[in-house]
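Take a look at this single chain in structure tokens; it is the form predicted on its own.
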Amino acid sequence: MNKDIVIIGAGLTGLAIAHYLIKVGFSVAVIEKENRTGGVINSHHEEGFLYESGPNTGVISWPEVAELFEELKPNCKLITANPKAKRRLIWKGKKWNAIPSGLFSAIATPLFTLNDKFRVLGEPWRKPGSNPMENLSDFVCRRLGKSFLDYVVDPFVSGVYAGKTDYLIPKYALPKLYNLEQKYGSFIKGSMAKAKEKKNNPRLQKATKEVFSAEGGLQRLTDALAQSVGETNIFTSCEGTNINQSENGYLTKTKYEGKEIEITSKYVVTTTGAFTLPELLPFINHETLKPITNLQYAKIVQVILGYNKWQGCNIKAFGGLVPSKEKRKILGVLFTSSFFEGRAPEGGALLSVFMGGTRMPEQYDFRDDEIIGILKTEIPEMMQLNSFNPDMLKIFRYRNAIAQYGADSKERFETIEKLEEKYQGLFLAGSMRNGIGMADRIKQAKTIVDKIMQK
């Protein structure tokens, strides 16, 4: 058959790019080798509970986050997390503590050193940093200090990479915050500067920074951008998919229920890890691809704990991050039931655990009573329950859970855009660039198709 785009893999990136393609006249193939869509995202009904394996949540960072939930209206269905559990926990010594929200709890929280509180004071005068590739502790320790560091900024990189502050590179890991200081000359002088920026921008004022979910859970918004682009341009269950160019562009060949398919395009988008692309793209010489397969990611174990009674601490909060410094054996727990409504049955709990990631990668291999033996031990304590008994307990395990922005992505995003601008129509995309989101993978999706449109 003949198409105008391929697009190797129906997970958010995929479908989201296909649904915008559509949109606009292409004719599209998705070529996925699982027998769903949808990736890692999948909800989970059970016994009165809804859960996730893969992403729990997003954060509306973007407008076209906002604007993507509006065109699949009513198939799917926006929803934020509850206001009254914003509160974000991080565990230091035997109790939880909350993160700041103001000047006054900033003045009196044990979390951050009487010296680093009147640091921050001094942050909007501090010099910017003129090293690109400085990591992520020097960067903090430099403009905020060490308590920051420890009690802030290394559990929140294990709550969204589940990796480690001295391998990370802010320029490419977190490149708003790394903006702010070279743009602005602070954080705090930056942010101001980009409310106002945001106050004066309606479409910019989409971004909300919320985070968010679908109503009746995420695999809702993949299924509704599944349909918008129709079953008979997706193709499931496919085997032995590999790329070649052609003269006009681009043959994709593939097994598909049983049968060899060819699809002739002119453009090919790939969405799938770093490490499927020497298969995919046999027309490309393997070392040439090695800064992209290179990459690293985080191995991560998720453990789903349902109880139709909770008898533990207070949880009316987003969830609680855990420091490497405390020396626990998890990275962080979600209350999942606190801030989205459905999760678990009246008076009941849902969390979701979070372990393993570049700072414990062995807890992966772990077999299934390892993984519970060290829950008996850690959430008790932590979540102050007189037992380990829960109603529902499910372990999913991700081998290639999330990519890490260290030091070699600046190699791999500059041989990314020269395959791109050697062999033209050929794209990559997926986490290996351009954040790990789910708000980076629907802002790449349309920067992608806004790129196809010009050309």
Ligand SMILES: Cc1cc2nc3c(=O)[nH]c(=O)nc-3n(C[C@H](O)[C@H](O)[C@H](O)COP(=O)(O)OP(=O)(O)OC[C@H]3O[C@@H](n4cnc5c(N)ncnc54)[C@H](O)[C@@H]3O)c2cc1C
Given for the second form:
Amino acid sequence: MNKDIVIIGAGLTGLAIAHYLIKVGFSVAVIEKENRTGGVINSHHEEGFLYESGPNTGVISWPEVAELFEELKPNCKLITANPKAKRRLIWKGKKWNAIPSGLFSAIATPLFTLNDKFRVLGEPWRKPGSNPMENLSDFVCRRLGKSFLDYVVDPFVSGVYAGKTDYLIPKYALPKLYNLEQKYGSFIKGSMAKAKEKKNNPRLQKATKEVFSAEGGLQRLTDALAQSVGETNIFTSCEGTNINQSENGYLTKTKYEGKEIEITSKYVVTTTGAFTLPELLPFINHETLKPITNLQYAKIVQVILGYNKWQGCNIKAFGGLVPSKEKRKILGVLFTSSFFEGRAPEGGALLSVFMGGTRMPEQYDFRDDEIIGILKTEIPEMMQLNSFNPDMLKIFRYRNAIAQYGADSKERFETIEKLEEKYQGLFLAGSMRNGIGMADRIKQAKTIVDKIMQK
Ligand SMILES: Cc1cc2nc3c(=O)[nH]c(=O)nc-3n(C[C@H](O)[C@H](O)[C@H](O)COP(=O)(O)OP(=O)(O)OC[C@H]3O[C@@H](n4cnc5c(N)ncnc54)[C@H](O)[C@@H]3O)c2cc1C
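Now the other one: the form predicted together with this ligand, given that the block above is the form predicted on its own.
To see the whole picture, the full complex is given below, headed by that same chain.
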């Protein structure tokens, strides 16, 4: 078989790349090892609940997200979280406290010390840092103070990265925040300047910070992409895939439906985890790949709890995050049925609990009864339930869930660039670079396709 481009992996990244390429007339083959498309995105309709294993929500942080949903109409409809349930809660002491949303709540909140509340007022005048490898803990303490680190950034990082603030490097893990300081001298001044820039640029206005999903579940997004790519261009249940250089580009070999198939192509894009590269790309020395394959991933245990009748605390909020300092055994809970309609029976609730992460990696290896044991002590107290007893309980484990952008990122990104320069037509995509969220994947897909078109 001969194709313009071979894409390895039919998750969001691979499918989005294939969709954009097909739209501009390239021929593609998407090679997937599982028997389904979508990668970690997986929506389930069961027992009156609609729940997600893998990601639950994304943020429309790039215009490309809104534009992709526009393109996929009517096969997939963008939905955004109910603004009435936008409160973000943080566990402190023995209860949930809302993250302040205005001046008065900021003054009154018990989350921050009085000293740090005053300190924030001086943020615009604080000198920008000069160490690009400063970790997130130091970065936040320097600009905002320790209580902001402990009660906003630490739990936020658990919610997004399932990671730790002393490991992540803002330059790589939170580049938008890092650049506010570097470019504008302060978070506050930078946010104001950004808001102004946005006002004058209609395309930038499509990036809204709103939380998104698709009507019927996130899988509708990857299903719509797969439909756009076309069944005949996607090869699922492929085994032993490997790529080698050939005269005019690359030769991909894989076992599909019991037969060995070979595809020649000018371009190859991998979208799989960093750890898959040595097997996929045998023509690259393992030592050369080390800065990429060394990438650490957070392990996540995700537990879905469905209640036909909710009798706990007020969950009209987005969810709650738990700071490390509080030493609880969960990272956080999303109140999914509060911000998306139709996720639980009327009067019921759907919660998505996150555990493990780099804070408690050992939980990944806990047996189901051990996980349930933890939830039996944590959930009733934290959610004000008389007893645990959910009507539906599902446990999912992800060994390589979220890439951790630590101090090794610089070398990793440079190695990827060098390899792409050396092996023309090869692109290494996925969450090993360019961010970890779904919005980042969509933006990355668009950028790669633009690069291929330029070539
Ligand atoms: C538990 C969890 C929760 C998350 N929560 C959020 C969230 O709330 N918001 C958010 O924005 N993002 C979240 N993310 C991240 C988000 O899911 C990802 O950014 C995105 O879905 C990844 O898409 P991908 O295509 O890059 O990777 P994947 O979805 O992992 O797809 C890669 C595909 O490659 C296939 N593959 C692997 N090896 C091979 C091989 N050798 N040959 C062929 N195929 C292969 C895999 O089977 C898979 O289908 C979460 C991720 C996880 C795991």
